[in-house]
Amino acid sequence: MAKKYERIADELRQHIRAGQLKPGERLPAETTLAKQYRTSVPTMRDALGELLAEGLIDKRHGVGNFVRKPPPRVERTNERHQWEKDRARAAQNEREQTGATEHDTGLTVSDLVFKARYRETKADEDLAAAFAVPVGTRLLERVYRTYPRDGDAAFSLVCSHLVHDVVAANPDLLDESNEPWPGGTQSQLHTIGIELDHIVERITARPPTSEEAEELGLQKGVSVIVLRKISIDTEGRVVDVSDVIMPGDRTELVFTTRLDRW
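Please give only the structure of this chain, in the form predicted alone.
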């Protein structure tokens, strides 16, 4: 049987999700809420603590409790890869107008802050198997973070690996200062004559590490979605292995499967 503070938290939670309590709205004082729900102030604080832990409200010391503005939701579909491929050979000014994050969130370039970090590394057993190369093969590791301009939680944590000697054919692809690259990875690969044939994505879920929870702004109890994306070119080579970690509370994965007609 649910405890009293859990029942109160559930009722307040429903009010927030139904829009009866709107983002940015200040909740009544704890003493006022305690009278409204015919309970003690400590029990009321326990109920509010549940909502605080879930990220539904913010507590401003000396001011009060406020309904938290929900972070932007991300809808990631498998059709995004064809959208990216169609843009890979477009003119630069067209590619600069929007990117994958804008495609997934509905935001504009001016709404976002993008960060990239490159480094040379060597293939461990996992990546060597994924690329079908010897352990120790030189790789280019690329770490990406994109944030809403008015927030400090990343949309996702992306770590991409390319075979160093392959992308070195275009020195611009080794320089992180060229990011964000208009058109993304498929456009980058196009500059060295690589066309993608298909992409394999494997998806799992798990609890976040403390570092992941901090970067993604996750509240207690929220899991992460872990996606491994493997890009294969028209010659059957694996050319990119990316690991993407997404917040489970605001990411929706949508898959549309076209079926051949009889």
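Output block for the form predicted in complex with the DNA, input the form predicted alone:
Here you get just the chain by itself.
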């Protein structure tokens, strides 16, 4: 009654967990495995597909299937926001030391390659609702990528939106060649007199688009975590709406909620 590919996946899972198959080790070819388990290649592939989605193996086209090393999970905490706010007004040389990604990953600036691209767009229905502005309002769209210097896959895909006419008060903020801006977005907003009051983050999970899977180096069946960060200033105005796409198998979000005392 149990499905064959599930039984095979279970067996392989046991072998991996028990350490009979070690991290980094190559599995036998799929045709070989199919013979070993007395099944067909497609069924064998279904079994391997389960392990793939769980992040237990890596498939490398033309090379083989490998037991995956337990992936280092990247934590992203909500305490980063206060940390960023505290630094937003610090001296430039202090702000230059590290950014929020380094804060999360524990890596240093020299390990990371950073890219930014700015573009002008118009608010669609979704963003217009988030900003509480009319559809078609001019926005500044900022796309960020951070890669480890050696690897190839990005840590996360970030797309930030600001209301163009608001940030135009400081022309430096419209120029992508000023990135990476020491101290990040809160520091940029500080130059035009904006102070953040609170941040709302909405989190969902879904399968990646093929572009997202490509950029993040995701195996088939692995979901992404989508985080929409909405920054509200002390006037109650929405000043930034950012979408962050993170690999579901390597990400852990941490939120601390402090409670009022009785």
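C-alpha atoms forming the largest set that superposes within 1.5 Å between two forms make up the rigid core. Predicted model only: the values in this text are computed from it and were never measured. Residue numbers count along the first chain shown, from 1.
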Legend entry - residue 232 C-alpha moves between the two forms by 2 Å or more, core aligned: no
Legend entry - Cα displacement of residue 40 between the two forms reaching 2 Å, rigid core superposed: yes
